[in-house]
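Single chain ahead, by itself, as structure tokens, in the form predicted alone.
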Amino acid sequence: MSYRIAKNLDSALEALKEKDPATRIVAGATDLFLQEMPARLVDVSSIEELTAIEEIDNRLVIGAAATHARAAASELIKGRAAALVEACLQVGSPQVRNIGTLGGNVVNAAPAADAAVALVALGAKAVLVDSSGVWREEAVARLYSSYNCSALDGCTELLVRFLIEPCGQGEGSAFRRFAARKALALPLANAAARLKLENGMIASLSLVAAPVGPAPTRLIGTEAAILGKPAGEETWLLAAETAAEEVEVRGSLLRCSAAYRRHLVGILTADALRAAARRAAVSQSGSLT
């Protein structure tokens, strides 16, 4: 095995210029010592360009090789983008956070991965180069293409960055979990919401659970459900049913049920949507959450 630094950009993608299925870029490579072992490895962890956290032309900028304590520690996010922040705080263990990048979050394509999900209710897009130096945008959700596999050729492509618009005044966002323990343990489910607020009443959100499909899923019969009714708790029962009458999931002998996850879901829909409206609500006051 051969394991090559970057030092910039351009040194990582002269790596995947020779298109060998053998050479995977690695940053924390968390999830990659689960795997089998590729015989090539091109960390990208050093490159600044990969790592900055900034706001431009009011876009939240957050490099794909950031890793989850950085990104929860950020005070640009935690202000513009809290779904993130309480996601990234759910990963793994201090270690694994210390190490593990956002961009490995998502490349890894495990439909439930904390920080993916966030990103997705976010509406995040990600921002991709290839080995003839070709620049593209896509949506984070667009990046899986089944079960544990991504869309992205991680012999050719480079993640770089993430694009977040950030909430503004009377929107807010929240993440929630629910795994067999508080740490170190996969989630039986998730969801993240993000809303806007007008006069109390839901002016727009997205809403997203997993694992319900093979990527972060929108509920879009469950925003349709709540679009226009006022923020309360009348509002976030109705959003509960309809979330867990909404997903397909499936059951586990060794995890759960596909009815206690529906029920998870649910749960955990109401519960972010609270938490996003608290937050639009302060926001409206003017201090951003």
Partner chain sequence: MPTGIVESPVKIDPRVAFQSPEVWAKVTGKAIYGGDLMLPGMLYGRILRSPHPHARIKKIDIKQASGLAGVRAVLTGSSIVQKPYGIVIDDELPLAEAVVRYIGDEVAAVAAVSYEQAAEAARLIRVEYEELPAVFDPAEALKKGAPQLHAKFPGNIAWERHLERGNCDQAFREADIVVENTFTVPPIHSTYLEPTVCLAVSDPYNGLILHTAVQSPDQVRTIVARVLDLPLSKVRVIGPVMGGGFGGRVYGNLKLYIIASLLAIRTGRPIKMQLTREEEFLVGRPLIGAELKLRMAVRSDGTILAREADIITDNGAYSAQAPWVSKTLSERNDSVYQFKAIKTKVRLVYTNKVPTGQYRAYGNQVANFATESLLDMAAAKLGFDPLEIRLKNCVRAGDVTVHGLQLKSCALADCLKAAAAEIGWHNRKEGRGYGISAAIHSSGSVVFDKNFRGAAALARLELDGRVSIFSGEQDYGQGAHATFTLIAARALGIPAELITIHTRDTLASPFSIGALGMRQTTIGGNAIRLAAEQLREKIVQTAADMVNEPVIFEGGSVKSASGQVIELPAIAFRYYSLTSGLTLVGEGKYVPAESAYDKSGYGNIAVTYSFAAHAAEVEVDKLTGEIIVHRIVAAHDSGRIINHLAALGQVYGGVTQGLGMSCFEGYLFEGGRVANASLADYRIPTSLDVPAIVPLFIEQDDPEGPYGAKGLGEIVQIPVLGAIANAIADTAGVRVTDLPITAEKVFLALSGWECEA
Contents of the next structure:
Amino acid sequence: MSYRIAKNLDSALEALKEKDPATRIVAGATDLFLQEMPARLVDVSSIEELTAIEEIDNRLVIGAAATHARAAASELIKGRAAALVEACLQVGSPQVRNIGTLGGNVVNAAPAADAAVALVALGAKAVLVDSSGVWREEAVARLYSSYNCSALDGCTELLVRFLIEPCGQGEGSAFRRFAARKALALPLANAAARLKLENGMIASLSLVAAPVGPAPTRLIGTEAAILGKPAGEETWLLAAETAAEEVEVRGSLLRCSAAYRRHLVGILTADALRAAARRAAVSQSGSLT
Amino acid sequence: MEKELIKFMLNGEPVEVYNDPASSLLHLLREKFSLTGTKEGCGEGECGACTVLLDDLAVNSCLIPAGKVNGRSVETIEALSKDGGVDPIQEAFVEKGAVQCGFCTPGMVMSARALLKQNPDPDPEEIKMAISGNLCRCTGYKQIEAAILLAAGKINSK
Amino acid sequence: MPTGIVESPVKIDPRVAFQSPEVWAKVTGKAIYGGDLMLPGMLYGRILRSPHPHARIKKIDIKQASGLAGVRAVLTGSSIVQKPYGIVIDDELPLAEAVVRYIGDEVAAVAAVSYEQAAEAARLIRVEYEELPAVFDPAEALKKGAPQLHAKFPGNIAWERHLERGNCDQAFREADIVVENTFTVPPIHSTYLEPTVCLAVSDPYNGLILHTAVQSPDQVRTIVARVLDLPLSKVRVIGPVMGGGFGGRVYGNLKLYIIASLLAIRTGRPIKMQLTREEEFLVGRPLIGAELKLRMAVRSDGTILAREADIITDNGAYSAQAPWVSKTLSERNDSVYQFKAIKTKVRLVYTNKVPTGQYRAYGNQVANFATESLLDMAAAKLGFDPLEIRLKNCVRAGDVTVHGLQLKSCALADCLKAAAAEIGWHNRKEGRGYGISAAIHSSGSVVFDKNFRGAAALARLELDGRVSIFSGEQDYGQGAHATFTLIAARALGIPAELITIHTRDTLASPFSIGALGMRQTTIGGNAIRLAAEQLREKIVQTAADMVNEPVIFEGGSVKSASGQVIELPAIAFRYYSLTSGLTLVGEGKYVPAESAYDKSGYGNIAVTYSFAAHAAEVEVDKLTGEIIVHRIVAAHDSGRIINHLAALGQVYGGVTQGLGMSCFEGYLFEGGRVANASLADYRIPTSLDVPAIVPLFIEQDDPEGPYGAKGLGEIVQIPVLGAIANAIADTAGVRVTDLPITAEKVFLALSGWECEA
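Form predicted together with the partner chain, following the form predicted alone:
Then the entire complex follows, led off by the chain already shown.
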């Protein structure tokens, strides 16, 4: 078993060049102890390029190895993509947030991973590079292949950063989750919304709920149902009903029944919309939220 | 099982050890360095009894591969009473009756230490949040929270 | 072996907040728990467990396992001499021989040089099973044709009891209203934070030493000695510091200790065995699950007439102490109110699931949840205030309850009033629900062993003038050592700092039944008081002989009539030189008067009784069913509180555990396997889940307790459940009768949907 801490991106990519199936890129590495331990680990959590949180060319650039804690504490993200801050704040516990990364959250491919849900709703793009130096951008939602299985090829690809178009004037985002206790708990369901208001009407909208499939999934039907409608309780109620009907959910002994989960998706969708709209209204007046 | 050289700062001193980099930091501390103050309550990152500071941040040492601490700084409960004295946090814990069976205590103290390093004047909500990853079955948390508040006062008045 | 002694660097005024100096070892990480123990040549043990809920063992092949490098012993049921054993019913074997009866049942054990090698060897043991039909639901297990678990118990009933006091049928005929309901509580785990661990050391001359933290070390060693066929004096239990007990460690995991001992005897090397957190849940003897069908008869003026109960408790595959717990569950709570008649049927039923045992209040908390919920239903039907109906019917000092308990002190009514006042019972906030609940618990149970009703202690004057107290009662963080210190200090009239409490070595301490029925303060404390008083007399006598004058022992020093001061070390030395080596020892024998109780269990079963009333203020989000507990007030009658700091800790901790049982915890099973066998899925409250808790102590001297004190440690958990359940019903308008009360259950009750997972 070998554990290497990569000092920069190039050395991390070097390790991937051998296309060895026993080599894994890790950041937080916390999930390893709960699964099979690969023979060779390349730790990218110290690479500055992968942990930076910045705004470049009017885009939020968040390193894949940024921890939940750092993302949650970032004034930059709070001002431009509040849903992500809200999501990161509620993951696990302070100890988990100090080590677990946003990239890890996505690559681990849990269907209701909080940060991933927020990222998808925000329209985040993932930037990847492979061992031969080829870069690509991909919508975060497309990084899932099946339940708990990432579409990323861990032997040859590296998730480098996330790009988010920041919420501007008249835009707002929010994240909500429901869990069995207030810390150290996976969500029974969660939802995130990003919307733009023009003259009090919903001009554009991105709505995600989970777990409703292998990946954080946009609620296309609910989006269509409320697009163009005025921000307000009547619209949120319509969204709740439509979302609850639209999604496919599973129940489980350890979490909750399918029926209750379906109901929660509706409630959380409405909650997220309400909060996002409030932020959008405030930002209409100029100040960022 | 291959062993690798792991070099890091442990409680303020540089150390090096050959160890399986895939075994946990918790086991490394308890077995290789005989620092048994850090406890194993579950081995899965769900209870916080194994909390140590990694570069001043509270983490569950049971989930940190030993190889990850190369070049970094680790602090355990033993650091707080290194020279025979005790830390204000520990004094406060005793004063407030925050220690019953004591098994969660090292982890709680380390979470408190991480909090106070970052936020020397926390309010009660921030204190609750700081220990929300540390389970306690004996105390119901109240006296622990009171202790951390008291500790903040003690440290700030120095 | 390191001892973890740390000097106390900060002085804490003992009158305000006395704690055992051991607290400094704990807060600095120097306290030694079982997992920290290491001995040279130590081997690690691992257990191979059954993956089937019910199966016959056809063949076990240990060849490959035995041949693995580092393996020093492999044991199976057929390779050892064994006979059935148990705590109440002898229905278990150290290692399964012919049949396995639950997923987790111990089939084989390995000792190896490293933990990994032991685990690997266990994986290499090949077992051929023939699966048998299994039964998981007690109601199914009672049916004709159900798989039978134990040949000696046809019908799968391990224990049953039919109890009647007064004329129940008549009471129901006379009643103006009758309410009934069925309440269910799943098995609940004590969830102490330290996983169970044992280091067994065996040698042919000294015998067996078990380094393990248990709440009743003498009970454990008695059973281990019996099972291993060793003389009792050759089995010694030495306790490292205990990381939580809560009743789950009274007997601990006997199976683990026995297997570790067998491996130690076989290999001649120290054996360390630990349960993983998953094993704690899989095999760790949770509190019995129960279903209670209750009916209550009440008069229109609010007088409770009678209560009828049909209770089924889930034994799991083996009994452990479940019959005793079932007994307490079926009767203790009845003594909260002045019932005219009681009729109870309780059956403890075997199922192919994890064997069950006890947790803190020993089943009383389960009955409390059910009865307190039902009482509120009665109050609602009558249009009675739930507080008033309790004040009208609750027991008072001097009462003899329906089961014959003699209440020498009782401030229950005061507790109810105080809790109600503090929660704002008559000053309610908009949109909130309020609930109240009352409880009783034995303080100093005398019925665990009729021949062993009390406790003994020794107090020894050391040559340095300090005093050592020897007792078999354990401190697992609840402050027993501190309480004992204060009692001894008061009895002797010396500073608390001069006293050291020794409880953790069965070689040195008197025999003790252990932590059952809140015996520690009342019974253990009284024995210590008596021992200290006798030592005091001997000190006075010896000093008087030394100076040939009368002396007085006051304010920590001994003075003769002529004003001469005689130091304690000098007194100790005097006796020591007179006897060539003996020290002055006071013996304390506290043996409560024998209670007459008849075959039906009617009689006074404890020295005295503690009482409590808890009130809760909650809010329910009707959109999701989410329960927000805002405040819990816990009013306690535990006589005179000796140690306020520790008492506060008990209330905060016990209430939080009760909250856990009410809203968060409970075993979930899938095909007989514990499905939530981790701290992630068996959820105890975190700091963010605990509401404001207000402890109130109604202090009245109890005539029996040491300096007027009564037990607190178990009752703290009990009435929370009823208070929260009633508060939720008060605001939501619907009642959930199946613990834990989760948001989903509340929502389903509110919406009227059918529930299916």
